[in-house]
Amino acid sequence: MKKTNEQAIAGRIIWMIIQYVSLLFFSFVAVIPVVSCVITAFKTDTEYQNTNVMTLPESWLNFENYIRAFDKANMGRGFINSAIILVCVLLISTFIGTQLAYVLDRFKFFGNGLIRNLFLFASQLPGVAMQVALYEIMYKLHFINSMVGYIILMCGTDIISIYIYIQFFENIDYSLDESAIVDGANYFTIFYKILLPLLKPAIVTSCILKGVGTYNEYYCANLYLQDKTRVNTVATSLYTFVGPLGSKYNLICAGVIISLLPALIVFITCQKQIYSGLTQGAVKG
C-alpha cells in the first residue's frame, strides 16, 4: 500500500514537471519573436546586415529607426486612416448586428431558421475563394482606393458577432418585452431603451474581436487601398520597406513596435472593462 502511494506521488510530481516544462517551452516560443523584433528595431543598417537577429545592438538609445519608420512609411496618415476605419466599422457593425440578432431571436417568422443556417454556412466559406468576385464588385462600384468602399467592405455581416448577440438575447427573459408592450412601448423602444443596455458585455466582446481584426487586417487593405500615399493603414504602411532590392527589417520591426503602442495603451487603460466584457459574454453565450 505504501509503495502504491509513493508511486502515485511520484507520478503526480512527474506530471507537474511535464506541465511546467511545457508551459515554459511554449511561453519561450511565443515570446522569442517579440524579443527578436525589439532587438532588431534598435539596430543600425550595418548592424542588421552583419549580425544575427538575437545579437544585441550596440546602443539601446538608437531611436533613429523609429523616426525613419514613422516618417518614411507615412505612419501618421496610416494611424488616422486606421482610426477612422475602426470607429466607423465598430459603430456600423454594432448597430446592424444587434438589430439583426434582435429580429432573429425575438420574432419567429417563416425562414428564420434558414437565415441562421445560411449565416453558419457563410462563415465556413474561405474569404480568399470569394475575392475574385468581390474585387469585380468593388471595381464596378468604384470602391478601389476608396475609404468609404473599404469601410463598407469591413462592415460586412459579422457572423461571430451576430451569434454572440443572439445567444445573449436568448438569456434575456421575454417578460421584459411583454411588460414593456403592456406599458405601451413599441419594438424600437423595447430594443433601444431596455434590451440594448443589457447587451453591453456582448457588445464589448464583439467590439474586441472585430476591432482587433480590423486594426490588424492587411490582405484586403493592401488589395483595395492601393494608393499607399493617401489611403494607407497602419498594417499596409510598413510595406514601404519591402522591395525587389531587399527589405529593411530593422525599420519594419521599429514600425511594428510603433503600431503596437496604441493597442497596448488601450488594453492597459481598459483592461478591467475588456476582461469583464469577455467573461460576461462567454458566460451568457
Second form
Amino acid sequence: MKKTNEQAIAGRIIWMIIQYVSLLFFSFVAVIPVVSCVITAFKTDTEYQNTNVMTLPESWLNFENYIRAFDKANMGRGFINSAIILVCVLLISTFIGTQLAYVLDRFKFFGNGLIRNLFLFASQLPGVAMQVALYEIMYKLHFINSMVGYIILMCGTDIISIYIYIQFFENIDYSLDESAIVDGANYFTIFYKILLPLLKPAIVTSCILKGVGTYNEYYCANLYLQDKTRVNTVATSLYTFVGPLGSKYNLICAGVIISLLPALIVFITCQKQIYSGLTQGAVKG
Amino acid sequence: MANSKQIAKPKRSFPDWLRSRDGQKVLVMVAFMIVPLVLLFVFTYLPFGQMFGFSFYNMKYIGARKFVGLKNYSKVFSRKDCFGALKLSLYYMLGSVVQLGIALYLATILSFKVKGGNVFKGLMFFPFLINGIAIGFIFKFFYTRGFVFDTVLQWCGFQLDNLPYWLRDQRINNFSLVGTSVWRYFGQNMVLFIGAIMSVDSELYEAATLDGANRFQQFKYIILPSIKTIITLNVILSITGSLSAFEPPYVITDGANGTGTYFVVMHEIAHTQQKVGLASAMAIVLLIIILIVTGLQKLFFKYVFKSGEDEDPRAAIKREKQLARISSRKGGAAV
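What would the structure be for the form predicted together with its partner chain, rather than the form predicted alone?
Shown next: the complete complex, the earlier chain at its head.
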C-alpha cells in the first residue's frame, strides 16, 4: 500500500525529468542552427577563419557584417519592396477574401459548392508544378520584373483565409442580416457596415498568416522578379550570396539574421494569433 | 469592380428588376466574386490547361514549337533522372512519420501544465517562420565539414574523422536534407496537435487526474481518440507532400549528389534547360499521381471516419466507460 504510493511518486518524478529533458533537447535542436548563425554573424573575417564556428565572438557589438550584408545584398531596397508588396497583398486579399466568403456563406445558389471545390482543388496543386506553365502567362501579361504582376499573383487563391472567414461568418447569426434587410439596408451596406467590423479578429488572424507567408515567399519572387537590383524582396536579396560570396559565412549569416528579424518580431508580438490561425486553418482545410 | 458595372449596364432596361431583392442579390454576388474567380482562373486553371497542351510539344518558352505527341510522356518514364527521382520520396515519407511522432510526443507533454511551456513552444515553433532561402544558407553552413553539426557531435564525443560529409556522401545526404524539413515543421505540427488536444473539454483531464489516471492512460484514452482525425489527416497529407518534396534540396544542395527530387529535376528541366514540354509532361504525370492518391485518401477517410462521425456520441460514451474503468481500478488499488 505504502509501496505503491512511493512508486507512484517515483514514477511522477521520473516522468517529470523525462519531460524536461525532452523539451530541452528539442528546443536545443530547434535553436542551434539559428544560434550558430548569430554567433558567426558577429565575427570579423580573421576571427571567422581562425576560430571554430561555435566559439563565441570577441565582441557582441561588431555590427560590421550586418552593415556590409545589408549593403551588398541591396536589402534596403528589399525591405521597401517587401513592405509595398505586403501592404498591397494584404489589403487586396482581405478585401476579395472576405467578400467571397460572404457570398459563399450567405447565399445559397447553384454553383456554390462547385466554387468552393474549385478553390479547394486549386490549393492541392503543387505551386512549383504550376509555375512551369504560369511562367508563359506571366510573360505574355508583361508581368516579369513587375511588382504589380507579382502582387496580383500573390493575391490569388488562398484557401486558408477563405476558410477562416467562412468559419467566422457561420458563427455570426443570420438574424443580424435579416433585421438589416427588414430595415431596408442593401447587401453592400450589410456587408460593409455590419459584418465587416465584426470580422475583425478573423481578418487580423488571416492577415498575420498571409503576411508571414508573403514575406517569406521566394520561389515565385525569384522567378518573376529577376532584376535583383530593382525589384528584389528581402527573401530574394539573399540570392546575392549564392556564388562567389558563397563561403563568407560571417557575411551570409548576418544577411540571414536580418532577413528573419521581421518574422521574429511579428512572432513575438502575435504568437497567440499565429497559433490559433494555424489551428483554425488546418482543422477545416 | 469595373466588370460589375459593365454587367449592370445592359440590365438598366430592367431597372425594377435590378432594384428588387433578386436583382440586388445577383449584383452583389457578381461584384463580390468576379475578382477572386478571375484570379483563380488566370493563375490556376488557365496554366493547368496550358500545361496539358504544352506536354505534347517540343518547345521553349519563346520560339518555335513542334508537336511530338506522347513522346514527352514516354521520356518521363524512360529517363533515369525523371521518374526514378520519385523514389527519393520514400526518405521524405519516413521523415514525416518521425516528424509527426516527435510533434505528438511534445504536444502531449506541453498540453499538461509545464513550467516555461510557452517558451519551449515558441522556440520549437519558430523555425516554421523562417524563409526558405535563409533555411538553405543556415543548413549549408550547419552541415559544412567541421562546422556546426560536426562541432556539436564532437562535444558528444564523436571523432571528426569518423563523421561523413553530410551533404556530399550519397549514403547519408538525403537523410540530412529530410532532417532539415523535420526541423522546420515539427514545431508547427506540434502546435496543431496542441490545438486539437486543447479542444477537448478540460474537465475530462481533471476528472481523470482526480481519479488517478496516469499520464499514459490519459494519453491513450483521452488525447489519442480526440486527435485521431487530425493525425490521420496529417499522415495522409504527408504522403502527397513527400511526393512533391522540393524545398530542402532546392535551397540546400540544388539537387546535386543524388538529392534531386522529382520537382527539383522538373524545375531544372523547365527553367534552366527550358525543355518546357518535357517539364509539363512531368508535372502532369505527378499531378495525376497526386490526384489518384488524394482520391484514395478520400475513400479511405470516408470508409474509416464516415461511420466514425455517426458513432461519435457512442465513442464518447465508450471513452467515459473506459475512464470509469481505469478510475475504479486505480481507486481499488489506492484504497
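If you superpose the two forms and keep the largest set of C-alpha atoms that fall within 1.5 Å, you have the rigid core. Residue numbers count along the first chain shown, from 1. The structure presented is a predicted model; accordingly, all values stated were derived computationally and were not measured.
Val38 is not among the residues whose C-alpha shifts by 2 Å or more between these two forms once the rigid core is aligned; its shift stays under 2 Å.
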